[in-house]
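Encoded as structure tokens, the following chain is the form predicted on its own, with no partner shown.
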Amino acid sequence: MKILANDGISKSGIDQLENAGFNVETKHVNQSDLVNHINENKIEVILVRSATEIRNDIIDHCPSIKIIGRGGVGMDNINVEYAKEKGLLVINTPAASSQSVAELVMAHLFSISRSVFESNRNMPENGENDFKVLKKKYAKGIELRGKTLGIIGFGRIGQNTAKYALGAGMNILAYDPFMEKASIEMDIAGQKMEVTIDTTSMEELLSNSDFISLHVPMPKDGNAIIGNNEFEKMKDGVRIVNAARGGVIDEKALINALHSNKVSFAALDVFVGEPKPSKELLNNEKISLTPHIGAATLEAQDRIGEELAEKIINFYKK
């Protein structure tokens, strides 16, 4: 039985699959060549991340495929419902990357509260001659402790982000249309405690948050969750992080909000048009940038690979 991990898989995942008798191929195949490659090699399982799309052409023209797997949470690059209608198993790893994404969000929160990202751009080039100028420029940071973090989408990643933010002394406002409250278990120095957070309305979150972090899938209608209307309801000087999906924030509206100082700083790990983000975003001095690495820790990759392997093995055991 052959598996194509077209966007890669951890060695621990490969070992688990090979020990169970599967043949795992990890060489990336271009999107335009996928149908032919799958059919020529009789691939039964295709595993992807965000780089490869599994659309109707592959589902319709690759009869050997039994399982489509997504390493990560969001599956907007897979025609999930259509695949299920055709009798295919579609799997993902919703829990495996929650902690790693939450930690990246916290890294961005610290970065945009103290202008670490911009300082790191300017110090190598100007630090020797303009040290005092840069010191004065970046001496106007703010602390996270005591500030309110609004979390839009309060699933696994949102709740993990809340754990870290609570540990940093932040207050939490959470919006999620699918839940009224969530109990978060904190483990502090070996002592466990439970914090219950009641979700609130989007309007209250937008108007009362000092920082906002998004943890939502891309809406099916393709419309941004945060646009001009939402920015208008926010506090002046709010700071916002998106490590969810490119497009859940209207990028043009974000740039306008940055120009008007409605948003003082932003942090983006995801972009519309990946892998070619807008140059206007990339060149904006008020944006902390990472190239879609939310789940890209060694630990998360191991968890993702092992969870995919376990689900595949269990399917063939039936």
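Please could you give me the other form, the form predicted in complex with nicotinamide-adenine-dinucleotide (NAD), since above is the form predicted on its own?
No partners, no molecules, just the chain.
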């Protein structure tokens, strides 16, 4: 039984599959050669991340395929409905990277509360001659403890972020139109605790949060969730993180809000027009930047590989 992991898969996932008798190929095949390669090798399971697209041409012309697997969350690169109509099983691993994204959000929160990102940019060039100037510049940091974090979208990643933020002593305001409350399970040094958080209105969140983090899918209408109107309602000097999807925050409105000091600092892991983000964002000295690495930890790669392996093995057991 042949599996093609066209965008790679963790060693732990490969081991699990090979131990169950599967043959796993990890050499990347170019998009234009995929149909031929799958047919020549009678591939039954094609695994992808975000690079390879599984469109109708593959679904229609590769009769050996039984499972399409996406390591990660978004399925924009797969024609899921069409594949299902044709009787294929489509699997993904939505929960495997929630913790990784939450930790990156915490890294950005700490970074934008103490200007760590900006200090890191300036110290190599100016640290030797202007140490005291930089020290003065970055000496106006704030602590996370006691501050309020507004979380927009209280699903897997939102709740994982809340868990870390609660651990850091923050208060949480959560907005999610599809949820009234959520129970966050904390495990601190083996002592278990459950914290119930009632969700609140968007207005309440915007006007009372010191930090805001977004964890929503991109709305189907393509409109930003945070734009000029929402920025206006926020506290002066608010700090904001987007590790959801580029465009969930209106990037132009963000630049304006940073310029007017409505927003004091921002952190972005996701951008409109990836992989070519706007230069204006990249060059803004008030934005902490990462290139869409929220889910990309070694632990998440292992969990993704293992979850895919489990689902494939279970399918063939039936």
